[in-house]
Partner chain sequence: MKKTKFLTIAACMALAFGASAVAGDKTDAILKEAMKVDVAKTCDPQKNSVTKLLAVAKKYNPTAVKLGVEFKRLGMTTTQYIQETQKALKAKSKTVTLLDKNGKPTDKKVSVDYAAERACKFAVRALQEYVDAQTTYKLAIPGEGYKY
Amino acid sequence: MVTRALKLAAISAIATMSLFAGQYNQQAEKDRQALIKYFVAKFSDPVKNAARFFPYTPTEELKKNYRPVKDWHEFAKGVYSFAKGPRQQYLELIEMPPYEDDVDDGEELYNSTKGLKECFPKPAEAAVEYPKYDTKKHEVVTLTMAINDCVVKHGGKPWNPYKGKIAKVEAYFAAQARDAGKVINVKIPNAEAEKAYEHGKKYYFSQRGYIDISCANCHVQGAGKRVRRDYLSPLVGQVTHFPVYRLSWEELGTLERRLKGCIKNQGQQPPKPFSEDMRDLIYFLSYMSNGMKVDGPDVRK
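Structure please, single chain, the form predicted alone?
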């Protein structure tokens, strides 16, 4: 009887702890599910939903150049999920992906750089463990930040947070996670983490810069629309493929690098790579891709 009572008490305690741990992501889950519903409704039948693509995309263009997307997991491919022309170009390009050597270089750096194996014993896990809210540091820690902290801790000089060595190591981690079928699983463990998530969300939806637009203007309301010759990707799935080889860069780059450029295009000064604004923004973005498979590194225009 005593043993049974102890088991019941343990089960009750675990259930209570799980409920307590999960209560902080309730609003985040509502946000994520609402966005999935919004994007699926918009892209499942672009022609029928032509009004949602107005005024930049005529109905005839929707008929000719857009494909329906009914599975939200496809949004991991960004514009390649719905834009027929770019999708075909992408499929041809990844037959011989330009980032393959970077993945090999990343593996070599992982094995040769002092401390990396100790800090990240399981590369595939590292790719989905971050960003995370560090309850001891009381802040969000991104993978780029964690790698640099590890390098410095073991006597090295900090790496460029936008490209080069750090992007290659992240490419190796991402490739390991992709091959293992890992999915993004960002957690919000406490009230402080919830506050960081809300801060990142506020940054994403706030209008700023001399153009006075927000990230959401392009990637929520504007998702799927064409601006000149480029299509705008939906928010859900935007982090799954990083680090990314961009054709315009002709090299691999981190998520911090892409956000820096995107925010600069909004007409404002981008936040520093390890600033609270940048880290919390990445935390929000990553939570919005929860449940999606890691498919990085990948290539984008």
The other form holds:
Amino acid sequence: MVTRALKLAAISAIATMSLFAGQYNQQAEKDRQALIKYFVAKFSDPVKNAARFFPYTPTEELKKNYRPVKDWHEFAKGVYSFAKGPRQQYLELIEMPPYEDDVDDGEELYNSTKGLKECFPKPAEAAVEYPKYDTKKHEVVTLTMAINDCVVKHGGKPWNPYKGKIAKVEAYFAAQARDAGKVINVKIPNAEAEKAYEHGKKYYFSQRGYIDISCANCHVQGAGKRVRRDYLSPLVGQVTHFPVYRLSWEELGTLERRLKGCIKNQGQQPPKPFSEDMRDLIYFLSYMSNGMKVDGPDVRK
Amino acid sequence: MKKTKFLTIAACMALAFGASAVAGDKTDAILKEAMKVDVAKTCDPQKNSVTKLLAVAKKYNPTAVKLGVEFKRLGMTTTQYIQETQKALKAKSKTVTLLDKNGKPTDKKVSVDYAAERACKFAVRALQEYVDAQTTYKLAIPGEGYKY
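After the form predicted alone, can we look at the form predicted in complex with the partner chain?
In what comes next, the whole complex appears, and the chain from above leads the way.
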């Protein structure tokens, strides 16, 4: 009798487990869809929807400066998806991309640095394999971290996580992935991973720092608006194209570098590049770019 | 039935404060105290001595560091504002020299009062924001609390 009850309990436990397996991304998927819906509503017709989304921008300005975006995949271009002037400048810039030498350097580093070929046998895959939740290490592993771990494991000194060699290798991986038409597909394999996702999401939507402002204030509710002379990019599609060559840096930099800058602007000490806060934030951001093509490296102002 | 409902509410509250619950009882206690501080009054150098402002900053800032929410302004963290103000007091100086991003002194100076006020406000506000965010962050999420 008892064993029978136990058996039943075990069976139902397994049934529940398999029922939930593969569904750890349910909330993340809901979040992503809701964000896409919001941004499409906002950008599909800025003039018509001005009262809802751009109440303080004169109609003339909306007509002159904004380009309607109906397909959410276009948000991979960030500001350049909707802001006419900057888009034009961007299109001219990429006729001679300033990152081309970096991609070549990255390939050379990939071939010459001990360990990289073993750790990342398929460069195009590496670009979309990370960030991933490592179920053995019980943590999110970002591409920057994976490359550094690999270099160190093979006897090298750690690389600067913000620029230089790591950014170049990442540029090579991204370029290979773009050529192969790879699509971002971040996975949430278990409950722990879901927790990491939620943690990153909370980081993103929490007001912080001297300015008491959240990432979302600028990149969700604020997306499309201007701070000083800059337009603000939407969260969806924000990390399809790293590393980036920024004109203000005059060089290539990693996603960690970009995020460090934004967090400093909030008036807070940025988390360390491999801290849980940073890795989980990147995990969340990357999930929000799921379904979009890898589009890196790229250029930004 | 009633009991389960109560338990659900309790669990939700525990979740809402999940981060601090994980951080431990001591952190929880400091957070609770920080919520009660009236920053404008407590950190006003006209009302309280600079030593007192620094004591407040030193009480709360380590928790902000631990939770990853320490402020940084004009290139200086709260920790640095505290340290540099202490140095100025020791040297009986009326001004605090601001540091650059590598921790090297710049040619910019602020008054000791001003630096101490910043240290005090930054330390407390970082924790107040942290606690507020545990509940307010959902209000900014499309599909959850944010309506448009």
